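Form predicted on its own, single chain, as structure tokens, below.
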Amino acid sequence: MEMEEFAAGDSWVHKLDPRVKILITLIFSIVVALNNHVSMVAISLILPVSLIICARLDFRPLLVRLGIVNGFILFLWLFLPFTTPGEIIYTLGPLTVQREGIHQALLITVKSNSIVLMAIAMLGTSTIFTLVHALSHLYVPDKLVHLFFFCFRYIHVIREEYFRLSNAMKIRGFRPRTNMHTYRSYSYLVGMLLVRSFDRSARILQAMKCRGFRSRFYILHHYEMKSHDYAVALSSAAFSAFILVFI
């Protein structure tokens, strides 16, 4: 799955200052996460959905991402309604469905979708390198910025390394089954992946030091806030404050 699929575009959402995007997403996510009213959390969906429409994002990959998120949430619907103590609204054989369990599952579902949509609308419409640059401007510790940057930069490399090792196993006749040989083979695969990743990281560090790296990326370009950045920031802050009142 392409991680910067939504970054290509020329809408006003794409052109927002990345510092504003990060702050808006952070504040909105905290407010939504702290709210326990299903109706207000549902209202919070208005902002990210509006931004996604304004950004003119492709809905097919957007639905794919939401499907992945809701696939994990589905497990909560299989357990919370039956295990959360509360008012019984339905009996299904030996199982009882509690109103509070349904409320909690619904609340988590709406919260998760609202926060994910906001992250896609704001952070997904910027490149990773732009976001890393913005984090430096927001005085995030350099070590965290470097960690975020290198995780993105080399996750694709580790993925390719995994496929190379996996293909090598298949060429040698490996067929996964539910036996100890399969479990042992996969443990060797993970171990080799870790060893090769460690060796690669050591080589990369040496190459960077040879090029003068001193644990710091120097910023040559500086962002400048514009009128529409202030307008969007104030509007989003007002909307978040409205949601915050009902926590």
The other form holds:
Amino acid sequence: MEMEEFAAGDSWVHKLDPRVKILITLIFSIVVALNNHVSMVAISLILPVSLIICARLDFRPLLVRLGIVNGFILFLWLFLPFTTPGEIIYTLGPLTVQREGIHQALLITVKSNSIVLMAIAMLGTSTIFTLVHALSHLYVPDKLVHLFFFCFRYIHVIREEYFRLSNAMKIRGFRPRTNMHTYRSYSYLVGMLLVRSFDRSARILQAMKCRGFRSRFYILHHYEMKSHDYAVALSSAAFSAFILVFI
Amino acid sequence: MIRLRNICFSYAGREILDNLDMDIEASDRIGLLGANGCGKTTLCHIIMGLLTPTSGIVEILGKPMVSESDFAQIRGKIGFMFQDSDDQLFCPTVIEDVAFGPLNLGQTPEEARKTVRRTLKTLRLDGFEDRITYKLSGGEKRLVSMATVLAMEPEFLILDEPTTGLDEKTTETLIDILKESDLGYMIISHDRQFVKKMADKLLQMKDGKVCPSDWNNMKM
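Having seen the form predicted on its own, could you give me the form predicted in complex with its partner chain?
The next block holds the full complex; its first chain is the one shown before.
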């Protein structure tokens, strides 16, 4: 999985001021999350979908991402229709399907997809570093910003270590099977991964200290709101307000 | 510039540095040799304040270094390049990584940008600004690491195994860069050819101590 696969691009969506992107996503997500009308939530999809089309994102990786989200939602569909009390519309042996449950499951599905699409269209089209900068411009406390940035950075580091270790296993003929040897080797892999990642993170911090790091990030790129930033901010806010009216 | 007195350091019950004394002048060009695991990297980390010695005094620019904040003040003056460039480079793009040090030292983004451009130019890395750091080749990573250190305009350099994994051409570039600058440095290396070319003064680390050496008694 590529980590910032949607961030490369030069559409106007990519070039939007990252502060605008964060704020729009936040407002939109709250408004959609609060809304309880399936039809209104479905209408809300218009905004993220049109932004994604404008950003000319690849559909295939997009579907993969949505697949992950909807994999979790699938579990809701396994339980909610049978467990939420309400009008019975179908009986399946000892199980009864209730209208309320279906409504709930549908609502959650559409909401999640709408919010995730919005996050992909807006946050996914910026690099993590840009977002980190934007967050500090928005006066988010430094500690939270650092936490966010280092989570990302170290996930990357751990991932690289993982590939290095698993390659080292492969070249010595390791093939996973259902036996003790496989389990033991995998537990070594995980243990080694933790220890090595910890060591590496300590070294990265040392290297940062050597370059004068004193728990503060300075910003190299400054942002300036341009007219199209204002336009997008206003129209998205108006759209969110429209959905809010029908809450 | 750097004075170490009676430095002891033990790790996991093993004495690594034993009453070590060392004096480094700002104009010194030192090659530090020694067997694997003899404590060369530990010594550097103690000079940079990344490790605290069990006992002994570290003095830099005439001031005794006691706390983390003492070291924080001098880290801009001594540039330290890590053995593994992947430890050194952590920003997504080259320009951000090289600008990290200058920004920490209080340069404005505009000044930092200029510093980055100038530094990349001296390292023959023009046009590397927007390259992604973790997609660089090994040699490029090493040179960019060098840039991140030089961008802070240090007065002295400590290079830990700078030529490991470099091809001849990149090693040559590194040699040219160091020869062109008038900076003093200490190089830790197993690459004898490289040390021979670069160092005026040879030190050897043995039994937790540093002693002067010359090429005649280095024939191991």
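Numbering follows the first chain given and starts at 1. Rigid core: the largest C-alpha set superposing within 1.5 Å between the two forms. Source: prediction; values computed, not measured.
A.B. asks: How far, in degrees, does the smaller rigid part swing between the two forms?
C.D. replies: Angle reported for the domain motion between the two forms: 18 degrees.
A.B. asks: Would you mind giving the Cα movement of Val195 between the two forms in Å, after fitting on the rigid core?
C.D. replies: It moves 4.2 Å at the C-alpha.
A.B. asks: Relative to the superposed core, what is the Cα shift for Lys209 between the two forms, in Å?
C.D. replies: With the cores aligned, its C-alpha sits 2.5 Å away.
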